[in-house]
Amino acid sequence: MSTIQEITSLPDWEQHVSSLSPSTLLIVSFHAPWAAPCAQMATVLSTLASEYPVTEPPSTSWVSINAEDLSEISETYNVTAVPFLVLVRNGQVLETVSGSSAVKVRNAIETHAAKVGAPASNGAATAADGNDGEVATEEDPEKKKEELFKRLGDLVKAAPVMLFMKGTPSEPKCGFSRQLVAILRENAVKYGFFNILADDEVRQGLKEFADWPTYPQLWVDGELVGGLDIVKEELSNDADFFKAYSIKSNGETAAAS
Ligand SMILES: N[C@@H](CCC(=O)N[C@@H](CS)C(=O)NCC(=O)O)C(=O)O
């Protein structure tokens, strides 16, 4: 029964890698303590490694990183929201995937990890005809959505105030989100956010979700306060509109920029 190992410094994660055989499906999990969602995706990794036996050399390896306290590993990985999972076999990236959900996480493992189980070698009981895993991956769509909404549910709260924006604060794709990060910057305000660019499902679903067609969406306590028109007018009605969530310095809250 395989179980997840955090890794809290560089030194640890060179030593980690290093002691990998070469047919280790490694499965990295990036996370952040501010983000609700990284902590149900915690949950469903620790029950999905518990379904893998140890072995020796071990077929798989299972560790978690913070995302904003490792950085060099963050931004080797491209990390740009959280959760993110990353597997990787011999060096090699397989596959990556970005946000909280359970389905696609355990189908992203199962199918890299079958690739070196035992029962390949011998053909049997194996689908080969280049269609294995999509069955589990054919939903229904209302199920779906459904699913992709709790997500979105869960991601709106998982700061005080949540930014979803094109690009990240330090480096915005859009002169609208960059406006809206300079006020929120001027506001001293300490905000999460989320790069709605690396995450199409995202990107789309929550314009449904919000009943809002554009980005960036400002949420606050888990409610839409709107995108930066409707900032610049909630301001200029009220200078104290962001007062409860201001911090002295540095406002951003971020995973990775
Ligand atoms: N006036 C809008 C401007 C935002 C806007 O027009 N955003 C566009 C272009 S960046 C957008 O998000 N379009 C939908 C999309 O790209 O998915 C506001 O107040 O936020």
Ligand SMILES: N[C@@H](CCC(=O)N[C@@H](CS)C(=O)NCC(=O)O)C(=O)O
Second form
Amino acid sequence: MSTIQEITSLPDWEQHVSSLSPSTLLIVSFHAPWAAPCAQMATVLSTLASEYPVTEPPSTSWVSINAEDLSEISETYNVTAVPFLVLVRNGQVLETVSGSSAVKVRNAIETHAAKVGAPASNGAATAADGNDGEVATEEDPEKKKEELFKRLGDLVKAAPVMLFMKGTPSEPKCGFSRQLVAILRENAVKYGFFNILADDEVRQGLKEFADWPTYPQLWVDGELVGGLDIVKEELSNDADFFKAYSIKSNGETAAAS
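Having displayed the form predicted together with the ligand, please output the structure of the form predicted on its own.
Shown next is a single chain and nothing more.
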């Protein structure tokens, strides 16, 4: 059975890619240690990989990459959120899947692996493989919502300060997101971010989860602060609002001690 190889350096990646046959389907999983959904996705992918036998040349090749440690590779494939799956054959990107839907990931892999003769499960085989749960998740709105809210609950606590924005800090896709990034930088705040444009499930679900209909959204210690106007108001009322999360402040404290 196939297994997943962790790529830990750019040379490792280049060597691995160069060793593949043009017909091999390369399955690349981008993850981050702070993102709880990535652990779930790792389990899903490990199970899927075990269903594909090792052949010569390999019909599939499975690798995992820390999106933050190997940012050069992440940028090559426009990874803006994790988990993020990229399917590649002969240097060409066939499909990408953002988010933690096991059903979408399985369907994408089976679709492209089947094109080179790898066995794809039909409906009956899927049930026999014990994947009834995945199908039920897709069909049961309440269970799907419950799992999404659990994911969102983990996501808003992924860092002490979490910004849910349109785009990335280096490339904001709206003026409000750009202004909020600027405020965080001015206050030397260390923060995590999530590009809601890269995951529509999170984009729509977080509005209901937070009972807040717009973006950007700033969360501190797992609690919603609000959007740009609210953050500006908090700062006008308390200039030290971000002090506990400021790198500058922590550095000054360390220097004083």
